[in-house]
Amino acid sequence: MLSTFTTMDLYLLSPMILLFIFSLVPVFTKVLNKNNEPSDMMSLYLPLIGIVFAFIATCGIILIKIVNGAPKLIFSGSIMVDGLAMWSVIIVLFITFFALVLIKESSFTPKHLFSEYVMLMLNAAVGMMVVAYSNDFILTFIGIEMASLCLYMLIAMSEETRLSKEAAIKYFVLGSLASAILLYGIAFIFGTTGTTQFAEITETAATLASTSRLFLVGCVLVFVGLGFKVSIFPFHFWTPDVYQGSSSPLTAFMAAGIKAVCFAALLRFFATGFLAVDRASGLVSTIQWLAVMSMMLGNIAALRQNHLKRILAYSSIAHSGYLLMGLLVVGLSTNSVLGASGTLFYLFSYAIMTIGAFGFLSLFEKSENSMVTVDHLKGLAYRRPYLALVISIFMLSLAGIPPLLGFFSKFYIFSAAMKQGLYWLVIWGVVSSVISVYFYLKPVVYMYMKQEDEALVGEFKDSASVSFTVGVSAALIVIVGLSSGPLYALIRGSVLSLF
């Protein structure tokens, strides 16, 4: 009700509001400038400042929550401001900031439409933040659609003439199908519970899971709809083509941002407890096998790839399998904090690794039709030792090599699964991780142990902003990896209110 909406409620939503306001600056400036592209100050730096302001506001909200304790519900309980929401917002802001820095230098970006590009990216981020804040299935659906529609247009607007249009069509058609399935599942859940709010569904989920087949069907459809967005097997087929057809900065933004907020939504969904009954044991087994197939198929398919974007695309599918292990712990455990905190830590780690990995790829995209393969990295250590070092850090971290950040993200997920008794699932996770080492180390071997290819030397381009981004990402992977304990403890404390 409007009468109960306070100034504090407005402040709690300020990160989204700030991002939306600053997204309008480039377009309004362009309109007032007779449709001419504005200066970098108006089209790039002011939006970046807006992201910084949103980050400062988020940090302020976290401090308020630490002082006041319990999570805050606003808009009749549809929005929940808690640790899970705030960490998800931080991840989205981090990705958006660096993706915006990278997108300016990308050869895929249409220079005459850069203002529109910035507006769509920031509004996609607003949609992701809506999902992060959401305590209601309807609001979750609205946020996903807002982000997805912006991403469809961003992919299609690329300067690349063939693959980007194909990717946009595939993403739009399959994304629309997934949205329909998600909405259908929400309707089933509403029909059996009389509500779409996660907190209220939790009160009856365990009972309905053992008495109502319609409720279980709704849960399955919701899982399928969200499973498409995060590339869980067998809903992953769009991923390699869409990643390949998009610019590297946009792919990083899409891959890490959508994955982070959709897994946050799945965390709230699994926390309702619909899995923790005997009747749902078949569903539990199915989800476990989907996790196994996602890990194994993603890593095995990546072995056959030479195109770096497709390698990272299949890698993304495998990482969704690891994250699904954390969701299972949340759904099955009476104390789900370990699963939730491990999943959230993994999402934070994956965001850093993804923005860095796709950031270095953008250095090799000299034109919009560039196809970056592993062969482009031959002898790079002798030409660009700094770049070869940071690429090695990204690859080793994604492979889970200690003491880098990727190792600890897998360690916390696997530990939570073992404490829940999912030993065989952990074994599959370890096996798939071992398989992944081969294709993650392949670029490192090419950089340090192969002779450089003279035909590919000229493909590399210099960019201070991109070098800054990959450098910051690499530094965070090392620093946060070495100090992962305090960060994990902070994340664990922030998700206690969810359970």
Given for the second form:
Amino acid sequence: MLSTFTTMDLYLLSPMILLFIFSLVPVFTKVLNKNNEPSDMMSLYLPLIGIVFAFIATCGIILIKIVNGAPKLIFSGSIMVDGLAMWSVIIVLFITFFALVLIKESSFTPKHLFSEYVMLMLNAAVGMMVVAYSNDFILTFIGIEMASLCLYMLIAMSEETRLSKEAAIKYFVLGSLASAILLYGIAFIFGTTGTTQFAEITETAATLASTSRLFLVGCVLVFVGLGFKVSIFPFHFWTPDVYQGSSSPLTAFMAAGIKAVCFAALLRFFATGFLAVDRASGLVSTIQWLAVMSMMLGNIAALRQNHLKRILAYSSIAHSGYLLMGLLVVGLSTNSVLGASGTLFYLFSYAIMTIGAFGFLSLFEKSENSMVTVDHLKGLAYRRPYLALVISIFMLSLAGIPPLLGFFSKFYIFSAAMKQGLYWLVIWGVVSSVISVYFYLKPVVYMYMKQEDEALVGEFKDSASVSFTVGVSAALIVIVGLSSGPLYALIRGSVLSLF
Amino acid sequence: MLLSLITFLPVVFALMIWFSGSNEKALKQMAIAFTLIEFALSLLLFRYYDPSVATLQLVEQHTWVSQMGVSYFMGLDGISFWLVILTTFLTPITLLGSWTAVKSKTKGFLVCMLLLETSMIGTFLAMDAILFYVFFEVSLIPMYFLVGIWGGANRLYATMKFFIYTMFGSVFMLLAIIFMMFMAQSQLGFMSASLLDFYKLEIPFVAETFFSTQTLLFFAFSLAFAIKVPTFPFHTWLPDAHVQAPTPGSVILAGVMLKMGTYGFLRFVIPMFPQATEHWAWVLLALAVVGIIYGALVAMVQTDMKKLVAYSSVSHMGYVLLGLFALNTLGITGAIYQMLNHGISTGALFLLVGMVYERTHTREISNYGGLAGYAPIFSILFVIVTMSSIAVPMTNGFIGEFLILQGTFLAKKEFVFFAVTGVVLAAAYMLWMVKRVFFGKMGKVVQEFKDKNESLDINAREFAVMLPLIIMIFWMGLFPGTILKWSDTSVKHLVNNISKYELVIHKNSEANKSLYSKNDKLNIKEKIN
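Starting from the form predicted on its own, produce the coordinates for the form predicted in complex with its partner chain.
Full complex below, order starting with the chain above.
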């Protein structure tokens, strides 16, 4: 096996390796420093620099791939280096970078365990990247577990004592169940195809799907396992509670990062083409209804919420519904560049919007059991005009109002679904996005159109890290939104290798 | 460049206002100066637009999302010409008219107004369907803030309803646009969202069934525009929004934003889906007639002046729709004329109601009476505008309504019989209001002011606001030819080729070229400075 190892292969994995090495810096310094918390330099800035290095390495890989046409499958075919992997890695790095920037000043972060905290976050990111790179079900499973275990701990380590523990236990128990289901599904697929690699499953998926019932059972179980991680209806129940219990930067990390890589894995899975046969038509319509229900339930449940984090949690369920629409297009057609690039673009823009939206929330989070409700935003526009402006940008973008990024990501996904002829699904999609306008505009209403309520406002800290994060993401939303063409073209070019 | 300059200059101005000091008076003066510059700039269109040919002129085209065939594509023809001028004309008037109406958060208000101007002009100039959709939706945001922040007591409900209602309609339009983009891919060989390409599409149509492609697309677009116009039965957001909106919001909403709907019918629905339009015109004609009569009847029983004007809008916009779907030159010309009329006279009515409301803080008709003796100039202006609104000859309203009714009579007689009752009803509700407000026994409020010996009449600023509108009312009533000659060829071109409409980009674009010559650049700069 070792013979298939070249330096090039190692270089192609360098983002992961770099991030892992840098994740060890804070804990090692702590141990060598007689268990005292190391300085910010060691525990925060060095890991951030590590992420930047990993990002540069990723860009390098993209360049090499374009110039040299480097090998796609490495490590006996279990690792796939392609556009999808690279874009997912970029999303993970982006979200990790900003989550790390935010986490230092979050009041839920345990100060005496900060090095461990950073290490766990970076390792969760490495786990996510494993999923992004993986061409093998087993590796996907390992990556998801690695990321999830880190996240369970991160949530449980919070300074806040009640909600976070509840969230951690919920996430852990339900997450383990989902992992078991995923593994069970993988076993079925391995049993019928004799392999766990996506590339090889692709060759037999279409025939097996129409002949073997067991194979389809396996596919359904894998879908359920991954669907839990991305909170698709009816596997969404953990989402609001877990989001509410974790600190905002962590929620953003979890919401965007896990979602991005699990959808990447689902993309690879759906691209094997097991849905594109007559036998699977029942499954297709089930998945369609799951998408509809995710969109409708997410958006309707959010209508009645006042708690901002729960609003965003339900909206993330709805966003999973939109993404599922893109996935379905990939699953149904034999050559769906539109579907894959639409999904990937959506994941990218969702990461930007999520980090911004949860970033501003961390400004308001202060103490035990703090519930950040829309009431806290009353009259904010007249105390903090710029903050109110960027919050409005996040909300309008999440609602899909043009010309912001959120509109274009929906536009690409809807286009793909229209092309595939999923008209009813698209109509459900737009109707639910009209519904969502109501609750996305609610914060805007409170910020601009209500008198402020002194009792609720209290003092809130000003934080450079939050300003930096929300500033960057708001700028990206506007700029990338107005000129989404080039980015979309890049993404579209890079997903060609999927098919 | 000219069209982009006209479209995006207000954004630049809005940024300048956002980053300047907090002296409210200076800000307002700045904003008015800016919008006047913008108006002057738009007058350049008279020079560069060539009305003798029915082509798309002053075109600008750049790729935007090349993979999807979406481009930044702006162009001007006779259909959009006057609507652009109307927008730039009404904005400074509205700002001057709201000098005292908006008392708090002036900076935000001015920024909203300028952004609104950009989005409205953009909507009229966009020749790419996605670009149009973007502008069409973006216009909701500043209006949402205008109503929500500076509106009346029930403003949150009204503004939310306005936003969601309009958005509900337009998302189906978005789907229809996406569908047509793929249709362009299969028929023309490339994806495109350009309207010129959309006009070339052969969209399958089966008359017998509702579920034929062209019919469905027709109704998807019509829903979006019918809500915007608004046509009965989609009008319910309008009275709420109007009553709660501050005066400038109402003026812009009635004056320009409603025209986006009728403009959409004229730009998208009629030329793109000719067979469906032919076959289903009766639906919209019927809705138009119901709207005319229903709007008028409801207006008649209103006790609130602003609400009365709002419902009269429903009635008037019904005429525009009637003219459009008469599908002949007279009808469509009349509809375009009526769009301008409605912008001017309803805008003026909202301004006048706002002026008196600022003084008395009541819009209840029953509180007034005998105002004519106590506020003579105000009364004279109000009566003139009323005359225009009820289409008395020599005013602009007459020309528009006459053309529309004549056009409809030639095409669809059965609808005219009902529509003309609207003319009588309009006279009834407007004159009845005039009678109750201005004549008769002196009302409670007027008496109060008389006792306090305070003036109720308008001041010089308000007179200056009304003067251009009054001039336009008579100008358009007396010399319609001067207005119509700018849109005539485009309308004739549309009507003559209605089953196979094509719009070409101005080839011999002298107008275009001269734009880039040195002299003209200087000219523009002078105008800005």
